[in-house]
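The data below hold one chain only, encoded as structure tokens and taken in the form predicted on its own.
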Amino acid sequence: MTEPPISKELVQKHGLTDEEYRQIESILGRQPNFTELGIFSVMWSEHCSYKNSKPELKKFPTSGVGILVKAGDENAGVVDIGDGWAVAFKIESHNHPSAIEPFQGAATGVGGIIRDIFTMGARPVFLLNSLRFGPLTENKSTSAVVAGNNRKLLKGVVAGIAHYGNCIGIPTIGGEVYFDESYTGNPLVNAFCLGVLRHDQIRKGKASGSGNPVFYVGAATGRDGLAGAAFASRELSEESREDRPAVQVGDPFMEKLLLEACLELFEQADAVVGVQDMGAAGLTCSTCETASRGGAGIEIELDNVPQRESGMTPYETMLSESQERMLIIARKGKEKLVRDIFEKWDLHAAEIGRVTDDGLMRVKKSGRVVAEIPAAQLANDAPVYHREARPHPAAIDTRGTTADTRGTTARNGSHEFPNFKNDREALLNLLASPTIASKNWIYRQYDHQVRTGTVVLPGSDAAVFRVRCGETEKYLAASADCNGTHCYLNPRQGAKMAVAEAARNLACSGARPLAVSDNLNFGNPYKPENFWQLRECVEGLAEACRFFNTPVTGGNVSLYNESPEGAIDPTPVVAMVGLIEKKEWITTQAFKKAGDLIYRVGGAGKGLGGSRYLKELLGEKRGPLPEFDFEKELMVQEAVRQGIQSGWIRSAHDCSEGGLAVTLAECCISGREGIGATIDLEGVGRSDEMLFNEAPSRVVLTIAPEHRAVWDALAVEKALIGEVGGSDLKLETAGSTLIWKVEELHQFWWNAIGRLMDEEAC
């Protein structure tokens, strides 16, 4: 094999700057060879090193009661849930691969996050996802061709998620999906997984003990996924769209075998020293990171690495991101045990090297050293940058006004916004808009009931799952939330509201929040406006997580989410997990019984800034956002939890996208048997503002009539607005009466996405 000579052009092609290359030379004390250059390029990419975001990530709260493994220490954080049991969970992105190859990009995203969880010693029990796509229909800014491509991306991504999760037998039980022009050409595919384990089952990803054997287990290595971490660390362009070798190919049946073999091996307490998933940067990342964490070195022989393609070079073998592979550091003398367990599961268990005490990652090919790099410096000494930040022109300024993309301003007041004129048609149109419409076309493709632990099916405020912990059962609630429009208009407040909404969704399910994993999706950080959005969102998230006492246990940063049309809206997805102490506290959003009293907790709200009403019906994406107050939010959540735990509340639903009118409609139509309501909204002012504003800190809930007195005595802002019953949703506002048949509302809401995707099939 003849390697290309190192040149300035070759260094630039690997995404390294001149200064970074000089730093590499300083670390090595010489010029790197081609394989070493590739190794540094992937490890020092944004995807692996977080070199542009690390200073911001340090702002997150990561400690707290119940945190057993902190963010950044291992593949996933671990949180105590009582009685000696814990949960490991994390969310990660596979955005760029999904834009190029939606089926495999999404499928391997699911496979990768599952491996992060069982690497910790936890058995994965459920999945969530957070997805973003461009508009599904033609509009002023989206051509018919582009809309068709967006539908194809949605179809491919959902099929990929369904394929992997269904085949491996892990239920996908919830998530969120948004549609907006900013995601055209750059969809977001964020996958979340949660696993359960005992405290004594926690596994660490470190190599220690000189002479301990290093095993490669799982699938053979191929050329798929080459330099995928570097691919994910640059903008999507017409050139990168042809970079199909950077997209991995997954095999969920292989991963199922790998999962079971690893968990069986982990039961042998003294057999395993450390374990690491071969995810981004593959064999490179798994070797240098385990060595770095253990303060050791690792030496491997590439001739012993199982390969499914002939003639692979050291460069290709080290940078391949083939799926379903793990690195296991075994204890010396346990080699036969490792081989026997993996042979039982019909998997490779190849001894490829050993732990050393010299601190070097040494790679050999046929006995010849082809790469030799200090492991700790490779893993930990990537350059860290403090980028320039400049407010985005669409965001709120210090005077409290909002500049839209056309340079005009809008003051906080409903009279500044146009009116759709017809509130009855407005609600129907909003229910049929893909962001608000039922996502049943998507989640019906997922096996969300496999393993029989799903308690609350997809479609309510939060997913609820039952886990068996020894002789007891525990109930976990989880929600993924982020409104990209809010973060575009006011990144700091939008991020705060994302955390608050996730916590509010858990409160509506009866849960107490435990912790958060986040996925930070942003544009190119070298552009000051994009970096400002990142910084503002991180600081908003950090402040909110501290307030709600929900430490960040880890997550993912995905930058360079830009297509030739521009950057995505800033999208810091918040995945929050909570615990429901008693089965009888589990609560869902649908109205339950005629005669129940309907309350709005929290104020009426005002202003249409940032609302779906403004965006979907009037084509305007501008603010300012409604006011947000932490103390008010917490008071609402505590009141809802108290009402649920006291047995007063029959249903509870967070008021968010679409405002009060959409929330009430969803309460009517999201149950198995739709039931109507009569609503009387007092107050003056524009009816559209009253019905469709998206002020935070609001919940619609129902109280059994016999509990009215104790509920009314509770000190929280609330209003009795109606009663459950009948087959119509009847709204009386400002002297006018609006009536919809519940069945009519259901048809608009339930079939909207399916109709659009059926058109695509035709």
Contents of the next structure:
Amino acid sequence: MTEPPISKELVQKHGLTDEEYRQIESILGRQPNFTELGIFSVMWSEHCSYKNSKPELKKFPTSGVGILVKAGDENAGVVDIGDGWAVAFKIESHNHPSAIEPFQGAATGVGGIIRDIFTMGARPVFLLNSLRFGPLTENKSTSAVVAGNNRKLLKGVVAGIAHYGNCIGIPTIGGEVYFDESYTGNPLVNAFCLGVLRHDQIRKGKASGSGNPVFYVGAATGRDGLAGAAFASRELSEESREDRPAVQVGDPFMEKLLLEACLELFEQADAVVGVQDMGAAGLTCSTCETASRGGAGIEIELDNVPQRESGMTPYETMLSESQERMLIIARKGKEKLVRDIFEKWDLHAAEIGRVTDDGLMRVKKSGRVVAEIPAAQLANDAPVYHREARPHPAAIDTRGTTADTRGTTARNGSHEFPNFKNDREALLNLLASPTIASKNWIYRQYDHQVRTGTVVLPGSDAAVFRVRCGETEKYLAASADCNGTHCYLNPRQGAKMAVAEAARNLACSGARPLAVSDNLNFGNPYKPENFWQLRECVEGLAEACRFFNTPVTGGNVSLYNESPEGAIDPTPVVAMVGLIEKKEWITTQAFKKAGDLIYRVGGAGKGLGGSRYLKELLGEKRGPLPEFDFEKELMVQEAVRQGIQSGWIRSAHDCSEGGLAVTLAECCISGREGIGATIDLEGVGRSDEMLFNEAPSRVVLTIAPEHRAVWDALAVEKALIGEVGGSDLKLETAGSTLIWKVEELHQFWWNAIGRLMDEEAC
Amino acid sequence: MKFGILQFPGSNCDQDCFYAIRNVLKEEVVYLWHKEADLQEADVVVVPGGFSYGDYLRCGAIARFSPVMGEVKKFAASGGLVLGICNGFQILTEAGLLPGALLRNRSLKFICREVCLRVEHPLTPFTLHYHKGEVIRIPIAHGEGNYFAEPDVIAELKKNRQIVFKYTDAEGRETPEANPNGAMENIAGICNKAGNVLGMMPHPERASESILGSADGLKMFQSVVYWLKINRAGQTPSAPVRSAEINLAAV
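Alongside the form predicted on its own that was just displayed, please also present the structure of the form predicted together with its partner chain.
Then the entire complex follows, led off by the chain already shown.
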């Protein structure tokens, strides 16, 4: 078994530039060997080092009151929720694996994010996900074959998420799904997990204390997940000849054991110094990062690493991305305790090495040193690049309007939006369009009620979950949002609106926002237009997070999301977590009671730019986006919060995709039993613009009649537009009356995705 | 009253049952680890939902060989109360404590949703607090809940009044549309002939508080407590065969 010699070609195949290679030589003071080259290549990949996005990520606000662990310091951020309790949460992508193998790609995405959370010492309590696919049906830019493939991807991804989350027993309680041509061939699968812990339970991913033992726990290592590095392994050994899938295979039962064993171990005082999951770059990343954080060195012997295949080389063992594995730095003398707990759960706990004080990551194979690299430099000194940015043409040329690089939408009243000319049908079609339609076909495949905390079921603005904090209980709200169309047309404003919408969703559920985890999904950053979108979005997100006082506690960057047709729409997914301080404040979107008064808060809105109406019914994706104003947004949210906390508000629903008409329809049909409403919209101009514009900062809410006077006295832009009752949605606009049966609206909305997926709707 | 909740490594509704019994029902409750052949003198054993040993083979197929299940069988044979929920139901059928089997759902997909159940038989230790024909709302969450048994077994079940819950619509009508998984006869839960072992696919612990959308499941745990109280005199586990009916008549 000989290792290939280091050549210019080999360096290139590892995705390292000449300059990066020179830096490696200077760190080592010599030429790297093959294993070391592999180690550098994964640690300095975009995925692990953020080398192309780091300067941008620094723009996020990351600290604030209540932030206990900051972004970038550990596997996930930790935020205070009071009474000595905290939440750890994070969102992460598994886009590329899911494109290749949707079931396992999505499943292992869920597994990975769950590990990030319990690595922090938290018990994971719920999951969300944010998904993007190409259109499910044939249209002018989507062939029948492509649409069929998109359906296959949706089916596989949902089944994969369900498989992992359901088995491990963590409920998937909400999320969002969009369908758009730009995601054909490159679906997005972003998974979010939140866990709960006491402040004193926070675990760090550091190795310190020379002589402390290093344990490898969980599943054995195989050759799965060698991905791009697989080429090399084929040249290495006889046994690696057969093809291995580049996508890892998930075992949720194994992870359940790992989760329980780790949490049980963490309860033991002084047994554990540090812990880190083996995700991307597996053993490599976990060893050098823990050593680097602890200011120490680490030495491991690969012969002691549990392996499920024979003949694995050091290169393969170090680069494997086998799932369900963790690295635990225990305290010397606690070895038996560690072993006993893992044995109870029938898991490997192999002592593979120890902490040293020389700052080196030293890897041995049968006693012989096969890699020796300064840990801190490997973990932290990846090159950082400032990429070139050039405004994306889509954001500039939106038919006679411009968005300058600062993102202010130019207003141009002269251009005309096309008109579908049948408002009644337009609403039904929008309700049946997959992006707006009920996602029950999806969320009913997820166990969304295990852990008996799901207080607001999937389908409302924000998911609300009761967490058990010792003998007390707390109510958390969480929402994931991003309108890719908006970000495509105007990245900066689209990103701001994503944060605003997440905060508004939380406000509508009765919550006060705490913090954000973001998932930046973009195209190849080497293309200046893509990098411009990334930069614009980051700056928009940063500004909005600062404004709403919701620091970014971490997240993930996924670049190179492209298919031969081009890059995806920029999709910076914002997952926001909030706290509902009293049980009585929990509010849902469905109309509750006949006679309740319906208000539209935040104005009538103007302009159809960026709307689902233009996109779904008229096939146009164009701006300009409606105006957005931070101060107005905050006023609306504060009014909603005040109304809820005062007990005036019976229901509240954020007005977003599909505009006011879709919002009203959803209020009628999303309760256990539907209920109608009579609406009278005053105003001039086009009725379709009034019904379907997607101006931000708007909410539809109901007030119990007895609270009308106090509510009316509240200073916020609002209008009484109708009353709850009956079995029809009756809408008067500019001289015409539209009537839909609630049952009819429900039918279009509830069964749309199931019908497209050729399944019975049950 | 002491509840014992089995804990297989892949159980994931164990904590939910524990919470419902301790915090809502306010009764004593302990976990019973699968490797230990000891029921800790529990008055009633709950086999909770989850994926026992991963269940990659067949739900509950391995669990029946576990040390604790040997004790559960003895306990059941001597009349002890055993409640199997979801994966617990699957395990009880695999272990031979209940007849029939749970096949993959008709849709071949996992289904999580609230369903309506009609109480067919209120005279078991688990259903005393319900009325016959009462429609209750309890969530389901399973991929393999499609109850199947040979025709003669179904006939037996009917004859012995072992069918305890059926899937119906909100009005209590036993329609095909109200059947979420294709179960024969819309069966959602059955008991053994003696009435002391109950298996059901829906999750009563998920319907034990109104904030979760329904508190209809709590009555099941309350029934168990009530039944045990009125049977205390005879020293549990006394012959409970049909004793619910007998004792009920006496109350």
